[in-house]
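Just one chain follows, in the form predicted on its own, and it is written as C-alpha coordinates.
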Amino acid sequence: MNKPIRIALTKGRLEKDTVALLEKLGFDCTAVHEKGRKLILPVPDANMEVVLAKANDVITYVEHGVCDMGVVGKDTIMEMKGKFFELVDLGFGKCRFALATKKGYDFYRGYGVKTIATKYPNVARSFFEKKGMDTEIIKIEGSVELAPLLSLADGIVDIVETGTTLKENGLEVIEDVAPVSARLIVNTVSLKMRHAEIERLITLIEENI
(Lines of atoms letter the chains of each structure in order from A and count residues from 1; the text may use other names and numbers.)
(Lines give C-alpha, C1' and ligand atoms only; values in the text may rest on other atoms or scores of the structure.)
Protein backbone atom coordinates (compact mmCIF):
# COMPACT_ATOMS: atom_id res chain seq x y z
CA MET A 1 0.00 0.00 0.00
CA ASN A 2 1.23 3.52 -0.79
CA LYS A 3 2.14 5.76 2.12
CA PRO A 4 -0.93 7.67 3.34
CA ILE A 5 -1.95 10.88 1.60
CA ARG A 6 -1.42 13.71 4.07
CA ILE A 7 -4.09 16.39 4.28
CA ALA A 8 -3.51 19.47 6.47
CA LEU A 9 -6.67 20.93 8.02
CA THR A 10 -7.10 24.41 9.48
CA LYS A 11 -7.86 23.85 13.18
CA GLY A 12 -11.29 24.85 14.43
CA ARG A 13 -14.41 25.24 12.33
CA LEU A 14 -12.85 24.29 8.99
CA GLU A 15 -11.42 21.14 10.62
CA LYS A 16 -14.90 20.16 11.91
CA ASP A 17 -16.56 20.85 8.55
CA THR A 18 -13.88 18.92 6.64
CA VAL A 19 -14.12 15.93 8.99
CA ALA A 20 -17.92 15.96 8.53
CA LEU A 21 -17.33 15.91 4.75
CA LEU A 22 -14.84 13.00 5.00
CA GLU A 23 -17.41 11.08 7.07
CA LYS A 24 -20.04 11.82 4.43
CA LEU A 25 -17.65 10.17 1.94
CA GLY A 26 -17.80 7.09 4.17
CA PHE A 27 -14.40 7.42 5.89
CA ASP A 28 -13.89 6.53 9.55
CA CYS A 29 -12.61 9.65 11.34
CA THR A 30 -12.75 8.23 14.87
CA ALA A 31 -9.04 9.01 15.49
CA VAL A 32 -9.63 12.66 14.60
CA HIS A 33 -12.58 12.95 17.00
CA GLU A 34 -10.55 11.31 19.78
CA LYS A 35 -7.37 13.24 19.03
CA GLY A 36 -6.49 14.43 22.55
CA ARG A 37 -3.30 16.42 21.97
CA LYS A 38 -2.19 14.53 18.86
CA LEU A 39 -1.70 16.61 15.71
CA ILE A 40 -1.21 13.82 13.11
CA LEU A 41 -4.13 11.41 12.95
CA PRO A 42 -4.85 8.38 10.77
CA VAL A 43 -7.92 7.88 8.58
CA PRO A 44 -6.96 4.28 7.75
CA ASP A 45 -9.78 3.29 5.39
CA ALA A 46 -8.96 6.31 3.19
CA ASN A 47 -5.19 5.65 3.36
CA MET A 48 -4.95 9.19 4.69
CA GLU A 49 -3.35 11.13 7.53
CA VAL A 50 -4.93 14.31 8.85
CA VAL A 51 -2.51 17.00 10.07
CA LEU A 52 -4.03 19.75 12.25
CA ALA A 53 -2.43 23.17 11.82
CA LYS A 54 -2.97 26.93 11.82
CA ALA A 55 -4.25 28.38 8.55
CA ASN A 56 -0.93 29.96 7.46
CA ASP A 57 0.91 26.74 8.27
CA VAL A 58 -1.50 24.66 6.15
CA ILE A 59 -0.27 26.64 3.13
CA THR A 60 3.39 26.29 4.19
CA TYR A 61 3.08 22.49 4.65
CA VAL A 62 1.34 22.01 1.29
CA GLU A 63 3.73 24.33 -0.55
CA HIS A 64 6.78 22.48 0.83
CA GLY A 65 5.26 19.08 0.07
CA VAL A 66 5.23 17.69 3.62
CA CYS A 67 1.45 17.52 3.16
CA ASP A 68 -0.10 16.52 -0.18
CA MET A 69 -3.30 18.47 0.29
CA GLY A 70 -4.81 21.08 2.58
CA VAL A 71 -8.08 22.77 3.50
CA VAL A 72 -7.75 26.50 4.13
CA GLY A 73 -9.85 29.66 3.80
CA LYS A 74 -9.63 31.76 0.65
CA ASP A 75 -8.69 34.67 2.95
CA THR A 76 -5.38 32.99 3.86
CA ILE A 77 -4.73 32.03 0.22
CA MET A 78 -5.28 35.64 -0.92
CA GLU A 79 -3.02 37.02 1.80
CA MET A 80 -0.17 34.48 1.58
CA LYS A 81 -0.34 33.43 -2.08
CA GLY A 82 2.16 30.61 -2.80
CA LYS A 83 2.88 27.79 -5.24
CA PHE A 84 0.14 25.16 -5.11
CA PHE A 85 -3.06 24.27 -6.97
CA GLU A 86 -6.38 25.54 -5.63
CA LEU A 87 -8.74 22.83 -6.89
CA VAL A 88 -12.11 22.86 -5.12
CA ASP A 89 -14.31 25.47 -3.47
CA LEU A 90 -15.71 23.38 -0.60
CA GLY A 91 -18.57 25.81 -0.02
CA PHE A 92 -18.32 25.98 3.79
CA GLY A 93 -16.63 28.58 6.02
CA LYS A 94 -18.39 31.29 4.02
CA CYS A 95 -17.79 34.95 4.82
CA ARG A 96 -16.34 37.93 2.95
CA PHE A 97 -13.64 40.55 2.98
CA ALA A 98 -15.18 44.00 3.31
CA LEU A 99 -14.16 47.62 3.63
CA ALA A 100 -15.76 49.24 6.69
CA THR A 101 -15.65 52.75 8.16
CA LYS A 102 -17.23 54.71 11.00
CA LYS A 103 -20.96 55.05 10.33
CA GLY A 104 -21.70 58.02 8.09
CA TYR A 105 -18.04 58.64 7.14
CA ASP A 106 -17.61 59.57 3.45
CA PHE A 107 -14.58 57.40 2.70
CA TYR A 108 -14.20 58.27 -0.99
CA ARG A 109 -14.41 62.06 -0.53
CA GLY A 110 -11.32 64.14 -1.27
CA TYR A 111 -7.95 63.16 -2.72
CA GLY A 112 -5.78 62.64 0.35
CA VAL A 113 -4.04 59.34 1.09
CA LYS A 114 -6.41 57.11 3.07
CA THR A 115 -5.13 55.04 5.98
CA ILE A 116 -6.38 51.44 6.20
CA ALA A 117 -5.97 49.14 9.19
CA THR A 118 -6.12 45.40 8.55
CA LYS A 119 -4.83 41.95 9.47
CA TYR A 120 -4.54 41.32 5.73
CA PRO A 121 -2.18 43.95 4.26
CA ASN A 122 -1.67 42.16 0.91
CA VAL A 123 -5.42 41.79 0.32
CA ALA A 124 -6.04 45.44 1.22
CA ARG A 125 -3.12 46.70 -0.88
CA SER A 126 -4.17 44.85 -4.02
CA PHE A 127 -7.82 45.97 -3.60
CA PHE A 128 -6.88 49.66 -3.51
CA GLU A 129 -4.19 49.30 -6.20
CA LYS A 130 -6.89 48.00 -8.55
CA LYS A 131 -8.85 51.17 -7.79
CA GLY A 132 -5.75 53.28 -8.44
CA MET A 133 -5.92 54.69 -4.90
CA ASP A 134 -2.99 55.71 -2.72
CA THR A 135 -3.32 54.21 0.73
CA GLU A 136 -1.22 53.75 3.82
CA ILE A 137 -1.73 50.23 5.17
CA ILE A 138 -1.27 49.57 8.89
CA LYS A 139 -1.12 45.94 10.03
CA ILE A 140 -3.15 45.21 13.17
CA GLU A 141 -2.97 41.88 15.01
CA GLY A 142 -5.98 42.17 17.31
CA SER A 143 -9.41 43.83 17.07
CA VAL A 144 -9.09 45.83 13.89
CA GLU A 145 -12.41 47.63 14.65
CA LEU A 146 -10.54 49.79 17.18
CA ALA A 147 -8.46 51.57 14.53
CA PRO A 148 -11.17 53.91 13.14
CA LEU A 149 -12.55 54.48 16.66
CA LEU A 150 -9.12 55.65 17.85
CA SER A 151 -8.68 57.72 14.64
CA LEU A 152 -5.70 55.59 13.63
CA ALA A 153 -7.33 54.73 10.28
CA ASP A 154 -10.00 56.00 7.88
CA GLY A 155 -11.24 52.45 7.31
CA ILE A 156 -10.56 48.77 7.83
CA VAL A 157 -10.43 45.75 5.55
CA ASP A 158 -11.50 42.69 7.49
CA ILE A 159 -13.38 39.40 7.39
CA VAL A 160 -17.10 39.96 7.92
CA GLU A 161 -19.61 37.19 8.65
CA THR A 162 -22.72 38.81 10.12
CA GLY A 163 -21.49 42.38 10.62
CA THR A 164 -22.67 42.36 14.25
CA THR A 165 -19.25 43.29 15.72
CA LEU A 166 -19.01 46.21 13.28
CA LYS A 167 -22.50 47.48 14.18
CA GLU A 168 -21.82 47.21 17.92
CA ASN A 169 -18.74 49.39 17.43
CA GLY A 170 -20.46 52.04 15.30
CA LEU A 171 -18.92 50.85 12.01
CA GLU A 172 -20.57 49.88 8.73
CA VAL A 173 -19.56 48.01 5.58
CA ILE A 174 -19.27 50.38 2.63
CA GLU A 175 -17.96 47.91 0.05
CA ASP A 176 -17.36 44.19 -0.39
CA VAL A 177 -13.78 43.27 -1.28
CA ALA A 178 -14.02 39.52 -2.03
CA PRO A 179 -16.05 36.43 -1.09
CA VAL A 180 -14.32 33.87 1.14
CA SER A 181 -14.90 30.13 1.66
CA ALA A 182 -12.87 26.99 2.39
CA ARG A 183 -10.72 25.71 -0.49
CA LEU A 184 -8.96 22.42 -1.16
CA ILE A 185 -5.34 23.02 -2.16
CA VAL A 186 -2.88 20.45 -3.51
CA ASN A 187 0.91 20.34 -3.68
CA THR A 188 2.12 20.66 -7.29
CA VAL A 189 4.43 17.61 -7.14
CA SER A 190 1.89 15.44 -5.28
CA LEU A 191 -0.67 16.11 -8.01
CA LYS A 192 1.78 14.71 -10.59
CA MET A 193 3.14 11.80 -8.53
CA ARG A 194 -0.17 10.68 -6.94
CA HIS A 195 -2.50 11.89 -9.65
CA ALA A 196 -4.90 8.91 -9.67
CA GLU A 197 -5.39 8.83 -5.87
CA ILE A 198 -5.86 12.58 -5.57
CA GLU A 199 -8.20 12.74 -8.57
CA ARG A 200 -10.30 9.92 -7.11
CA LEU A 201 -10.61 11.77 -3.79
CA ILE A 202 -11.44 15.07 -5.51
CA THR A 203 -14.15 13.41 -7.62
CA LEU A 204 -15.68 11.93 -4.45
CA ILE A 205 -15.58 15.33 -2.73
CA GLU A 206 -17.13 17.15 -5.69
CA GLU A 207 -19.97 14.61 -5.84
CA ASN A 208 -20.72 15.24 -2.17
CA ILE A 209 -20.64 19.01 -1.77
Ligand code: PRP
Second form
Amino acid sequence: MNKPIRIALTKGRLEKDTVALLEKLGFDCTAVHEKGRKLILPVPDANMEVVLAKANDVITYVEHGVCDMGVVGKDTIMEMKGKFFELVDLGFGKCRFALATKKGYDFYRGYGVKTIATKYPNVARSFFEKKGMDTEIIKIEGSVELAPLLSLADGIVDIVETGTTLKENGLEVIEDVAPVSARLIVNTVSLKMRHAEIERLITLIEENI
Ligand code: PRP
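Could you switch over to the form predicted in complex with the named molecule, since the one displayed so far is the form predicted on its own?
To see the whole picture, the full complex is given below, headed by that same chain.
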Protein backbone atom coordinates (compact mmCIF):
# COMPACT_ATOMS: atom_id res chain seq x y z
CA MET A 1 0.00 0.00 0.00
CA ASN A 2 1.07 3.58 -0.70
CA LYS A 3 2.15 5.70 2.25
CA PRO A 4 -0.84 7.48 3.81
CA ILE A 5 -2.06 10.77 2.36
CA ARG A 6 -1.26 13.41 4.98
CA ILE A 7 -3.85 16.09 5.55
CA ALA A 8 -3.09 19.04 7.83
CA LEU A 9 -6.11 20.36 9.71
CA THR A 10 -6.34 23.75 11.37
CA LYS A 11 -6.72 23.23 15.11
CA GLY A 12 -9.54 25.03 16.88
CA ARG A 13 -12.47 26.63 15.08
CA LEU A 14 -12.23 24.60 11.85
CA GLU A 15 -11.25 21.31 13.43
CA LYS A 16 -14.72 20.08 14.42
CA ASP A 17 -16.29 20.83 11.03
CA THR A 18 -13.40 19.20 9.17
CA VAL A 19 -13.59 16.02 11.25
CA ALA A 20 -17.39 15.99 10.75
CA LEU A 21 -16.81 16.22 6.98
CA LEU A 22 -14.31 13.32 7.04
CA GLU A 23 -16.83 11.25 8.96
CA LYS A 24 -19.53 12.13 6.45
CA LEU A 25 -17.22 10.72 3.79
CA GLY A 26 -17.34 7.47 5.75
CA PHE A 27 -13.87 7.68 7.35
CA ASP A 28 -13.24 6.42 10.87
CA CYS A 29 -11.95 9.39 12.89
CA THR A 30 -11.89 7.61 16.29
CA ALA A 31 -8.16 8.32 16.71
CA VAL A 32 -8.77 12.04 16.12
CA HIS A 33 -11.55 12.10 18.73
CA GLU A 34 -9.34 10.29 21.22
CA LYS A 35 -6.20 12.26 20.37
CA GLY A 36 -5.23 13.50 23.84
CA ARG A 37 -2.08 15.55 23.14
CA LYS A 38 -1.12 13.55 20.02
CA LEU A 39 -0.64 15.62 16.86
CA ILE A 40 -0.53 12.99 14.09
CA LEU A 41 -3.52 10.67 13.97
CA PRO A 42 -4.27 7.78 11.64
CA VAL A 43 -7.51 7.46 9.67
CA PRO A 44 -6.80 3.82 8.86
CA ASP A 45 -9.60 2.84 6.46
CA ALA A 46 -8.84 5.86 4.25
CA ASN A 47 -5.05 5.33 4.22
CA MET A 48 -4.83 8.86 5.58
CA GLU A 49 -3.04 10.65 8.37
CA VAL A 50 -4.43 13.76 10.04
CA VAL A 51 -1.92 16.35 11.23
CA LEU A 52 -3.22 18.99 13.66
CA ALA A 53 -1.54 22.37 13.28
CA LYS A 54 -2.02 26.11 13.62
CA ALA A 55 -3.46 27.81 10.54
CA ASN A 56 -0.19 29.42 9.35
CA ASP A 57 1.64 26.14 9.85
CA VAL A 58 -0.93 24.22 7.79
CA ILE A 59 0.15 26.36 4.84
CA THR A 60 3.86 25.90 5.64
CA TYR A 61 3.55 22.09 5.85
CA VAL A 62 1.53 21.87 2.62
CA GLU A 63 3.84 24.26 0.77
CA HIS A 64 6.88 22.19 1.75
CA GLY A 65 5.14 18.97 0.74
CA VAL A 66 5.40 17.25 4.13
CA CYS A 67 1.60 17.28 4.11
CA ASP A 68 -0.18 16.52 0.82
CA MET A 69 -3.28 18.52 1.64
CA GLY A 70 -4.60 20.97 4.19
CA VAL A 71 -7.75 22.59 5.47
CA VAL A 72 -7.28 26.25 6.30
CA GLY A 73 -9.27 29.49 6.33
CA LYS A 74 -9.24 31.84 3.36
CA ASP A 75 -8.16 34.52 5.87
CA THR A 76 -4.82 32.77 6.41
CA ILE A 77 -4.44 32.08 2.68
CA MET A 78 -4.99 35.76 1.86
CA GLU A 79 -2.47 36.81 4.48
CA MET A 80 0.27 34.25 3.78
CA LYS A 81 -0.21 33.54 0.08
CA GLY A 82 2.27 30.77 -0.86
CA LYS A 83 2.68 28.12 -3.54
CA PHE A 84 -0.06 25.49 -3.43
CA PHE A 85 -3.37 24.78 -5.15
CA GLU A 86 -6.55 26.02 -3.51
CA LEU A 87 -9.04 23.50 -4.85
CA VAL A 88 -12.27 23.43 -2.85
CA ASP A 89 -14.33 25.96 -0.91
CA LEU A 90 -15.53 23.71 1.90
CA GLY A 91 -18.35 26.06 2.82
CA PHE A 92 -17.86 25.97 6.60
CA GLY A 93 -15.91 28.37 8.80
CA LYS A 94 -17.84 31.18 7.15
CA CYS A 95 -17.07 34.70 8.31
CA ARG A 96 -15.72 37.87 6.70
CA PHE A 97 -12.90 40.34 6.86
CA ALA A 98 -14.23 43.76 7.75
CA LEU A 99 -13.05 47.25 8.55
CA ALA A 100 -14.45 48.35 11.91
CA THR A 101 -14.20 51.46 14.04
CA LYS A 102 -15.60 52.82 17.26
CA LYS A 103 -19.34 53.33 16.84
CA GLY A 104 -20.13 56.64 15.18
CA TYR A 105 -16.47 57.41 14.32
CA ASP A 106 -16.16 59.17 10.96
CA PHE A 107 -13.25 57.12 9.63
CA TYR A 108 -12.98 58.69 6.18
CA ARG A 109 -13.09 62.27 7.45
CA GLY A 110 -9.98 64.40 6.93
CA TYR A 111 -6.75 63.73 5.06
CA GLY A 112 -4.50 62.55 7.89
CA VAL A 113 -2.92 59.08 7.60
CA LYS A 114 -5.18 56.59 9.38
CA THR A 115 -3.79 53.96 11.71
CA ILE A 116 -5.08 50.41 11.36
CA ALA A 117 -4.53 47.61 13.85
CA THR A 118 -4.80 44.06 12.56
CA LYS A 119 -3.65 40.47 12.86
CA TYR A 120 -3.56 40.48 9.04
CA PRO A 121 -1.19 43.28 7.89
CA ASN A 122 -0.95 42.07 4.28
CA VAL A 123 -4.72 41.88 3.89
CA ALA A 124 -5.17 45.33 5.43
CA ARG A 125 -2.36 46.86 3.36
CA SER A 126 -3.71 45.55 0.06
CA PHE A 127 -7.27 46.66 0.95
CA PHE A 128 -6.16 50.26 1.51
CA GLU A 129 -3.69 50.22 -1.39
CA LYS A 130 -6.58 49.37 -3.72
CA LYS A 131 -8.37 52.43 -2.39
CA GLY A 132 -5.22 54.51 -2.91
CA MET A 133 -5.29 55.37 0.76
CA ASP A 134 -2.16 55.87 2.85
CA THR A 135 -2.35 54.04 6.19
CA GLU A 136 -0.08 53.04 9.01
CA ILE A 137 -0.58 49.36 9.76
CA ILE A 138 0.16 48.05 13.26
CA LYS A 139 0.38 44.28 13.75
CA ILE A 140 -1.51 42.98 16.79
CA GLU A 141 -1.48 39.33 17.91
CA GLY A 142 -5.02 38.96 19.24
CA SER A 143 -8.12 40.76 20.54
CA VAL A 144 -7.52 43.49 17.96
CA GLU A 145 -10.72 45.18 19.16
CA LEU A 146 -8.66 46.63 22.00
CA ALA A 147 -6.63 48.88 19.69
CA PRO A 148 -9.31 51.50 18.86
CA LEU A 149 -10.61 51.35 22.43
CA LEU A 150 -7.14 52.22 23.72
CA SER A 151 -6.75 54.86 20.97
CA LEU A 152 -3.85 53.01 19.36
CA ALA A 153 -5.70 52.86 16.03
CA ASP A 154 -8.47 54.59 14.07
CA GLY A 155 -9.81 51.26 12.88
CA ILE A 156 -9.23 47.53 12.68
CA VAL A 157 -9.28 45.03 9.86
CA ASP A 158 -10.33 41.75 11.40
CA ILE A 159 -12.47 38.65 11.15
CA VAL A 160 -16.13 39.15 12.01
CA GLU A 161 -18.20 36.04 12.54
CA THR A 162 -21.27 36.74 14.69
CA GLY A 163 -20.40 40.39 15.33
CA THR A 164 -20.67 39.86 19.08
CA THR A 165 -17.10 40.90 19.92
CA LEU A 166 -17.51 44.19 18.05
CA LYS A 167 -20.93 44.88 19.57
CA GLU A 168 -19.89 44.15 23.13
CA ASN A 169 -16.97 46.53 22.75
CA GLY A 170 -18.82 49.45 21.18
CA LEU A 171 -17.39 48.95 17.69
CA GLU A 172 -19.13 48.57 14.33
CA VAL A 173 -18.35 47.40 10.81
CA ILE A 174 -18.06 50.27 8.36
CA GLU A 175 -17.01 48.23 5.33
CA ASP A 176 -16.70 44.59 4.27
CA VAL A 177 -13.26 43.61 3.01
CA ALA A 178 -13.68 39.99 1.83
CA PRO A 179 -15.67 36.84 2.54
CA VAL A 180 -13.86 34.00 4.32
CA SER A 181 -14.47 30.24 4.57
CA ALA A 182 -12.45 27.05 4.94
CA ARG A 183 -10.55 25.89 1.86
CA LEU A 184 -8.94 22.63 0.82
CA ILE A 185 -5.39 23.24 -0.33
CA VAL A 186 -3.09 20.73 -2.05
CA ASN A 187 0.68 20.56 -2.48
CA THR A 188 1.64 21.09 -6.12
CA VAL A 189 3.87 17.99 -6.37
CA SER A 190 1.42 15.75 -4.48
CA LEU A 191 -1.31 16.69 -6.94
CA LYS A 192 0.88 15.38 -9.79
CA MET A 193 2.35 12.33 -8.03
CA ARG A 194 -0.81 11.13 -6.28
CA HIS A 195 -3.30 12.50 -8.74
CA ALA A 196 -5.77 9.60 -8.75
CA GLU A 197 -6.01 9.34 -4.95
CA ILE A 198 -6.35 13.08 -4.45
CA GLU A 199 -8.87 13.45 -7.23
CA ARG A 200 -10.97 10.62 -5.78
CA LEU A 201 -10.93 12.32 -2.40
CA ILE A 202 -11.84 15.70 -3.85
CA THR A 203 -14.76 14.23 -5.80
CA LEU A 204 -15.98 12.57 -2.60
CA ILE A 205 -15.66 15.85 -0.71
CA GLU A 206 -17.49 17.81 -3.41
CA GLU A 207 -20.34 15.30 -3.30
CA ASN A 208 -20.64 15.76 0.46
CA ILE A 209 -20.48 19.50 1.05
C1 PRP B 1 -11.72 36.33 16.20
C2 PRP B 1 -11.65 37.73 15.65
C3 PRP B 1 -12.61 38.49 16.54
C4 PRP B 1 -13.66 37.45 16.86
C5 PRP B 1 -14.87 37.66 15.99
O6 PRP B 1 -10.87 36.24 17.29
O7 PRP B 1 -10.33 38.25 15.68
O8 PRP B 1 -11.98 38.95 17.70
O9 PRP B 1 -13.09 36.18 16.58
O10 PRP B 1 -15.91 36.77 16.28
P11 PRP B 1 -17.41 37.26 16.51
O12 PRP B 1 -17.76 38.20 15.39
O13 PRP B 1 -18.22 36.00 16.47
O14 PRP B 1 -17.48 37.93 17.85
P15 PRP B 1 -10.48 34.87 18.00
O16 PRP B 1 -11.63 34.34 18.78
O17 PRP B 1 -9.94 33.94 16.97
O18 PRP B 1 -9.40 35.31 19.08
P19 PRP B 1 -8.15 36.30 19.03
O20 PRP B 1 -8.66 37.69 18.71
O21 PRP B 1 -7.57 36.23 20.41
O22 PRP B 1 -7.23 35.80 17.98
